[in-house]
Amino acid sequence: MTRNTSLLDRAAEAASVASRYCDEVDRDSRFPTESMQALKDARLMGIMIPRELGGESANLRDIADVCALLGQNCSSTAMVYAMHQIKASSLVSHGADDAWHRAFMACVASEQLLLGSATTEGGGIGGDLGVSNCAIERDGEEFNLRKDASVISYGKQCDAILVTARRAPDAPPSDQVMATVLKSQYTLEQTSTWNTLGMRGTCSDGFILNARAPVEQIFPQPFAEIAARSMLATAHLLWGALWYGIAANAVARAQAYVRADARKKPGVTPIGAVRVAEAANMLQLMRSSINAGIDKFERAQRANEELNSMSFAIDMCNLKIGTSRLLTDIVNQSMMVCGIYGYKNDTPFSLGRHMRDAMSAPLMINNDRIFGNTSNMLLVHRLDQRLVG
């Protein structure tokens, strides 16, 4: 498939402000207003949304390459787009025959408007994404919903949020919905702050979020049936996108450090260019996986008994933790031919900021929760040991 030229052009404007503000972004821990409102301006935060609702239909493989880019020159501006971009898969793969959700959807493209989530929770679920302790409480047409949200990324930046609850007090935890709250339906009442070791620009506080809305809002689906057909498969390939993004530009700078060594001492191979061929290895891995993800799920997206596989599920959380062990491998590779300057934070080849925020890969979603969902379906599940499948 092609790529879309049109829309990397507007997406490499964007990524260049990034550029500008990611160090000041990080030292501060502040959301990256001045690439958001670039990204904004080139229209790009409603692209995946149908071309009849006004947007352009991109397609996960147009978004994924805007992720990568946007990786390569701010993280904390690629994983805010990313979790946009995975809240608008949700719209599009889940409220197309919905009214109220195809409404918004078109105001989503037209307003340019930024979607939050808030999916994780406290007293004790933590990043447990298939259960929840708050419930939607009907009330006639309306329904009230407190959530102790343990982060809400970018919560107090966001327009709109997607947020995951019981279907009704008397529900399982593991019976939940989804519904869109609107900013003007929901308050934010902060509970804690977003001081962390990388990923500070998307200032994922914790909130106890307060909605009132129409049940017109409510997704008609279970949350199990959209984390499954959508959700969990764009979140862990358009991480991996970013990820591989963060990885690249730490490749590129440890290339470049060794091409200026070798400008020093013509004729004689820098000590470095053998782990920046290692590392050029490694990021190779990490592209292929993640384009073969992407073909995956878009032959799924046409056969709807592999996207609710065991199989499908399965390479899909191979999928995160591979480019997520990959990502801190990489970064740390780089940081070995670099040496002290890419340990200085003052440097051309500085990778403490991407050290740190690939430091958060393996966490999100944490890879032992993954490996401990994986085991439970191997137990039932036979690997499928064909090299072309």
Contents of the next structure:
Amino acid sequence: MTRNTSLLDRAAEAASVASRYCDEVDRDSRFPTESMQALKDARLMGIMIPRELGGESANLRDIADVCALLGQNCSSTAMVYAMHQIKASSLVSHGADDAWHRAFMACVASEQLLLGSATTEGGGIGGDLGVSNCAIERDGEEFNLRKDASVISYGKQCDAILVTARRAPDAPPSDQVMATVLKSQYTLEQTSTWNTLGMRGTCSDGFILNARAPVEQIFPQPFAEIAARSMLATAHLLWGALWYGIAANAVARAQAYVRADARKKPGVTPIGAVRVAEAANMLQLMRSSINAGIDKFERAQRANEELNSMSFAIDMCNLKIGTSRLLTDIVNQSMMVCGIYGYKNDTPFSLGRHMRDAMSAPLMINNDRIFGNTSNMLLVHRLDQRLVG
Amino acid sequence: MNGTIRNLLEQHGRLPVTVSSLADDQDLYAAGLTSFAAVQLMLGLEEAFDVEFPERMLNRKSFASINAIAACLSEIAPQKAVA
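With the form predicted alone done, generate the form predicted in complex with its partner chain in the same format.
Up next: the whole complex, starting with the chain shown before.
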């Protein structure tokens, strides 16, 4: 397989812009406008879209690499970019045979559109993506949809939203579809403000979304299939990639701190040196498991049926739980190394932002909810006990 | 066999509709079967038919309809399926 190394080169400028503005984005809890513009300028928004539609047919591995690079510089930029690509993966996987979505993908590539997501809902539904209250209400060739979305990340800034809803007003909560609605087809009424510990630049405010659009903008497949075949896997892999970026930067800071210490006192091993070694060990585990996860995803894509299997779902869930736990442990460890210089907000070794951003990882799709799902599946699924599967 | 499957679906399926209103080939997910309930149903079937679903059947398709479930059971336990 050929790797498109130039994607990383193209992302370098955006990463440097992200690094320049990250403290301001974090402090003011504002959208990372400059770095997202730099990503558009580098034509990195539509890279996953197939070449025949004006994209670059980039694979998930290359996109994960970009997410990791951004994660080293500004977690919010990386998260916005990752979420956009997760939505793009649903378009690519499920819109390829559908005329409207093909035309839309061409538009995403040519206009460098930013895709948003409205999969969570108020009214007791919360983070359970598998059920909806709101429903598609057909009206001739169009549909109406009103969704009380407790979170729409960068809702104000995105150009289109992929929204989930029940198939029809009489459908059960788990019988969901997903539709693409364009900015000109919806209004957003803000219901809450994203004022959080970390990931502050994702601007994940709450909104009531009111949309009216042609029915051809509804994906033909059930949402459960979209979730299983593209969304959950790419989400866990790309989140893992950007979390790796945060962790890698934290370890780099810890390592720089120890190195500076060692230079000052030659012959004396700095107190934090062993912790750096331990953090590097965890970082390697994180990196290996994400790479193994991407391999697994690519194999499952080729085998096709595999994507719907329980074993694949469990693997991806475990990847999310594992990488999010490693991230918080690594940042914690790095903080111990840097001590007061990590704790202060204005040193080259500051880790407060890393720590606050990292705390979101076990919570976005709460690890306890994921454990609940995997524990249910493990009642029937037997784990593969081979080493080389 | 479909009768037993229907009984178990009634017990474990947590469907918002009555199982008798469903046709054998009707999409159970569209009828409200969740992935959680699908696992509970699977456990009920394993107990009732004294079988274990092999790994390759642990996916959405195997439980997409009463007929699909019956086809899986016929494959893994042909002698019990006729009972």
